[in-house]
Every structure is written in C-alpha cells, then in structure tokens.
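The data below hold one chain only, encoded as structure tokens and taken in the form predicted on its own.
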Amino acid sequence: MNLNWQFIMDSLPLYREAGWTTLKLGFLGILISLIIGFVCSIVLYFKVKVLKSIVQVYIELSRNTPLLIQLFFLYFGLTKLGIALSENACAIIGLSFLGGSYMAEAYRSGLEAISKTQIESGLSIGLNKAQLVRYVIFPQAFSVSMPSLGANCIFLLKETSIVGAISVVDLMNITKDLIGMYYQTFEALFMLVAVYVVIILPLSLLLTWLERKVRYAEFGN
C-alpha cells in the first residue's frame, strides 16, 4: 500500500496543533497528579486522622472507575449542579484525579520500603523527625518509587487519547474527524501513531535517564 503523502503533508498542521494540546493536557495532568499523590502518600504514611479515611476513599474511587466515566461526570454531570467547566479543564481534572491515586500508591510503596532499622539508626545519631524525613526517608523512598512514577507518567500521557470523547481537539479527535471526512484511514492512523511516538518516546528516555541518575546518586551504582 502506497501512502498518500499529499494528505499527510496537508494534515500535518492539524496534528501539530492537536499534539501540542495533548502534550499540554498530559503535562498538567501529570504535574498535578504528582502533587496529589505526594500529599496523599504523606497522609497515609503518617496515618493522619480523618484525612487518612478520606484519602483511602479517594484512591479506591479513582482506581475503580474508568477515566471516561470520570470525564463524562465532570463535563456533563456537573452541569446539572450549575457547574460548567471547559473541555480542557475537565480533561486536566480527570487526568489529575485518576493519576493522583496511582502516584499515591507509587509514593507509598517507596515509603514503606524504608526499613525500621534505618529510621532507628537515624534517631540514634540525633536526627529529629524533620531531618529524618528529609535526609533518610524521602531520598530513599523517591528512588524506590521512581520506576512506578515513570510508568504512571507514561500511562497518563497515553490516557489523553480518551479526552476526545468530551470534544477536546486532541490527536484522537483529529484522527477520527479526518477519517470521517476523507476516508484516509491508514494515513490518519499512521500520523496518529507517529505523533504519539514523537511525544512519548522522549519522555520515556528522559524518565529512564532520570531513574538511573537518582539511583546512582542514592546508591552510587
């Protein structure tokens, strides 16, 4: 099969714009979810009263409902309550809501990997709790959590393919429209795959490099 290169060149500006939209939504969703996950993991690790139960409910709700349903609730359901959000705002909130729970579990696994022996050793040499958290617990927990955090970042970036369901002009939405108008299915899908590779591959390489740097800084190998 010969590719219709003229169609690909003509549609390239549309994919470029949709790619930037996808990248911006994914970046904001990842950034906010990292913050949410970190706060939730701290609440769970230190067993903060009241907040612990709220965080547990949030994690279970987020992890056990599809992103598509969450997006529909934000975009269509909230209007019944008089709350109207833009498509992009709903996409960012949905990605952050979903990603926050996965990030929390990744952080928590790192925190729980710290042995009590190291904590007791830190206390025995005169570190207070704040110093113990800063110099002993967090650096090691982050290092252990790094692979899971990286995988979650890539997962969330790929999940942006769903936000087109609420009329966000993303890569999937553009592809669907072009196929419907011009019937150039193979070319449109080829462009979709190519742009996602261009977006995700550098992120994957960056996260792999960052993981190695963090582990080298922590363990020296």
Contents of the next structure:
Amino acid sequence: MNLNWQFIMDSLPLYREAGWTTLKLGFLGILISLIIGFVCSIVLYFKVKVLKSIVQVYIELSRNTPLLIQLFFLYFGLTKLGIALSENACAIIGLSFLGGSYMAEAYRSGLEAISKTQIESGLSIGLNKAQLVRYVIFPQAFSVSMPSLGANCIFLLKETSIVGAISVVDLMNITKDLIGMYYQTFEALFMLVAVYVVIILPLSLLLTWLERKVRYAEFGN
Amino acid sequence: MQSLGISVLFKGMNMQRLFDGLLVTAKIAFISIVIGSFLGIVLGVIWTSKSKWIRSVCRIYLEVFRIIPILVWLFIMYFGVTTALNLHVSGEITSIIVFTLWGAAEMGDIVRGALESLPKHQIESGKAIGLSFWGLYRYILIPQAIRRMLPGAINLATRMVKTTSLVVLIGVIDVIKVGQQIIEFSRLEVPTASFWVYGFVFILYFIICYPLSMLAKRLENKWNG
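Switching forms now, from the form predicted on its own to the form predicted in complex with its partner chain, please provide the structure.
So here's everything in the complex, that chain up top.
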C-alpha cells in the first residue's frame, strides 16, 4: 500500500485544526463532567432529600442511553421547541450530560470504600468535620476513584469522535469529507488514526503514572 | 391546523418501521455479543498463560481497541479494508465484525481478571487430585470465575448495545435512520417531529439498557456483598 505523502502533508493543517477542536471539546466536557459528578456524588453520599432522587434518575437516564441519541435530541429535537444551540454547545452539553453520571459513579465508589473505622478514628482524635473531609475522607476516596476517573476521561475523549454527526468539524467529519471528495481513503484514515493515537496514548500513559502516584493514600499501603 | 407532534409516531406504518429498525440494531448487537463473548472467553484463558509474549500480544490487542475509538474502527473497516481488499461489504457485516472484535478484547480482559482473582490454591488443589487441564477449567475455574465476571460481562453487553447506535454513521438502516426518514417525510406536516422521534428512540434505548444494568448491579451486590 503506497501512501500519497503529498496529500498527507497537504491535509495536515486540516487535521491539526480538527484535533484541536476534539481536544477543546473533550477538555471542556471532561471538566464539566468532573464538576457535575462531584456534586452528584456529594448529594448521594449525604442523602439530600428530593435532590437524591433527581440525581438517581439523571444517572440512570444518562448511563443507559447512547451519546449519539442524546446529541441528536439536543441538536435536532430541542431546536424545534425553540431552544437553538450551536453544534459546539450541543457537543459540550451532551458530553457533560453523559460524563457527569460516569464521574459520579467513580467518586461514589471512592467514598463508599472508606471504612467507618477511619471516620470514627478521625473523630476520636478530635478532628472537626472540615478536617475530617480534608485529611481523612478526601485523600482516600480520591485514590480509590482515581483509576475510574482516569478511565472516564479517556472514554469521554474517545466519545468526542461522535460529535461529527451533528456537523461539528471534528476529525471524523473531515476524514469523511476527504474520502468523499478525493478518494484518498488510506491517507485520510491513516491521519485519523495517527491523530487519535497522538492525543490519547500520552494521556493514557500519564493517567497510569498518576494512578500509581496517588495510591499512597490508600489505607494499608 | 397543526396536529399534535407526538402523533407522528403513530401515523401510518411509522411505529412498525421504527421497530423494524430496532430489530436491525438488536440483531447486530446480539450476534456480536454472542460471538464476541465466546471469543473473549477463549482469549481470556489464553491470556492467563505464563508466557510473557502471549500476555503482551493479548494486551496490545486490547489496548488497540481502547485507544482508538470504535467509530474510527468502523470507518477503517468500512472505507479502508474494503477498498484495500477490493471487496464490497455491507455496513451491517462491517459493524458485526468490528463489534465482535472489540467485544472479544474487552471480554477477554474481564475473563482474565476473573480467572486471576481466584485463589492459587484452587488450581493447586485441582491439580493435586489429578484433574487434567480441561477438567481443571471445567469443574474448578470456570464455575467460580463466572460469578466474578458476570456483572462485568453484562455491563459490557449494555455498552455494546449503546454503541450499536453508531452504525447509522456507516449507512446501516437502523432505528435512528428510520427515525430520520420519518422526520424528513413529515417535515412540513409535523415540524416538531424530530423532538418526538428522537425522544422516542432515546426512551427505546433506555428500556433496553436499564434492565441490563440493574441486573448487573444486583448480581454484583449479591455476590460481592
């Protein structure tokens, strides 16, 4: 298979720009998901009335439906009711809606992993509530949930590949265009895979490293 | 007079057509889950091998699917491989192949995790009473491993069902495509059709996936708790 390197060089700026779009959408989506997830897990942990059931419904709805449908509903469905959002806004909202529930589950598993004795010991040595959260609960919960938080980040970054379907000019979208316009199938696909590997592989390695770093907080290590 | 938006779902054959589309989605999901699980179990058993080479090959196979998005794989299969081999393969077959390979990789990891989590003395005791390789797996390891891997496997199935929604992007006439056709067709009569149709498909997916994830959660609580 001979690749047309001239074509690859020519299409480089297109892919660079689309790669940035993917990164930007992914970054914002992950950031908002982390916040939504954190709030949801706090609501669940402290069993806040009313809010708890809303959060539960949200988590089940978002975890059990595909992102593509969520995006189509946001982008094509809601505009008909007079809520017009740009495709980038839709992509970020969709990613955050999906990611929030995954992050919430990740935090929750961390919070649940803290044994009662830890909290009781903390109280018995005279820590107040803020100190308890700061020095006992948070470090341990974070280190337990870190692997799933990391996996969710990568999952969300990969899910951004779908936003091309609502005409965001992302990697998938330009690949499809290039294949359709120039029939340079292999070159376009080669670039597509290359850019994804360049984006996701370092992140994956970084997260593995980070995971080992925060492990120290776990009880018994 | 404008009719009520939701009526678009019940007009003519629309409901029937949506369910026909859903059937295509379900068929792709079902075939890939069944074959993928089977291959995954084989892969998982091979993965527990002591050879470093075999382990790294399995690992790389899994990572390749973890790092590159599934939609990219669908594109590679649909546009790339067919062009390279000069074949014409339908979108349906393409998606079944991709989902099966992906499912096998993830399932292999689940099976490996379950087998490796079993205490070593189980294997040693099995060998001590003179069981063969097959006997060891058949009577000792597989029955115990199934309990540990079932919640993960069901979650994987839910993920695969959700991911089948992507097949519309490589031209398969699935439930979403049918929905789009209905929206196009009733654009003038029912302007809000897209809201109702996509809302309906959203609920359809939820109805399929929710019981599965509930089951996984319950099994997990029952067996791990």
